[in-house]
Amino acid sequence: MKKMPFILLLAFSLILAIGGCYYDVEEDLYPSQECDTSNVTYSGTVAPIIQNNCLLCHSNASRLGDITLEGYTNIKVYADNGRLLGAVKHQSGYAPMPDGAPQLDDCLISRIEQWVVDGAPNN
């Protein structure tokens, strides 16, 4: 009769143990989060990522070594002579970009990417 306590808690436990695991998949955890660049545009895309990441140094106030991407026809400049995308993919012989930041992550870059590949439309 001592011992049906302890089987009880023994069964409770592995019975939570096992629940437990259940929630433990990967897939479940961090679902994988597709990067869509179909539909990539200057004004929905790309101009919110620069707004976000870049004009706090490169807007037409502070110039941060001489260069302004605040509009699209500062940006188009750069998005053209590929400084844009050597700049944030951290290509040899550009400065990258953020500065003293980590790099954007991969989805963003391959949104601008995606713009710049496409013609770096005002659309």
Given for the second form:
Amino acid sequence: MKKMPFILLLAFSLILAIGGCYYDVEEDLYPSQECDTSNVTYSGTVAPIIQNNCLLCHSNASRLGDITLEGYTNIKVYADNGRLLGAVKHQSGYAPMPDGAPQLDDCLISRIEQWVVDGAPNN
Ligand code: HEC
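What would the structure be for the form predicted in complex with heme C (HEC), rather than the form predicted alone?
What follows is the entire complex, opening with the chain shown before.
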């Protein structure tokens, strides 16, 4: 029993050492997986992101906050008035979206932003 504290201490330092060396910055580990924002389109990129993360609340049927993002003409309004980016980027003055869920991945946000910067085309 006398050795117990020592073993505990050893185990504890091991955990600390392993934890401290754990390095999981994705961009550094997999440089080739950088966010690709080329060839961003409404139908191929933006619509699926919105479908997966937003339509639960912002379909034509649910329209929470009286906002529908379903279909190009509807989302185009929010792309152009800045509220789409303001909400997904959690900018001050906008309700942070998706509501009640973690912020979208940086890469998804970058892709949406690229589409908006391109003029939010119907492509
Ligand atoms: C769980 C339901 C829910 C989800 C999921 C959700 N929203 Fe919302 N959204 C709301 C509600 C409720 C409001 C009104 C909130 C308010 O005005 O405070 C809102 C408001 C907004 C607004 C207006 C924000 C403003 O301040 O002008 C935008 C734009 C928006 N949502 C976009 C999105 C986008 C894009 C997604 C997906 C990434 C999303 N929402 C996901 C419920 C949701």
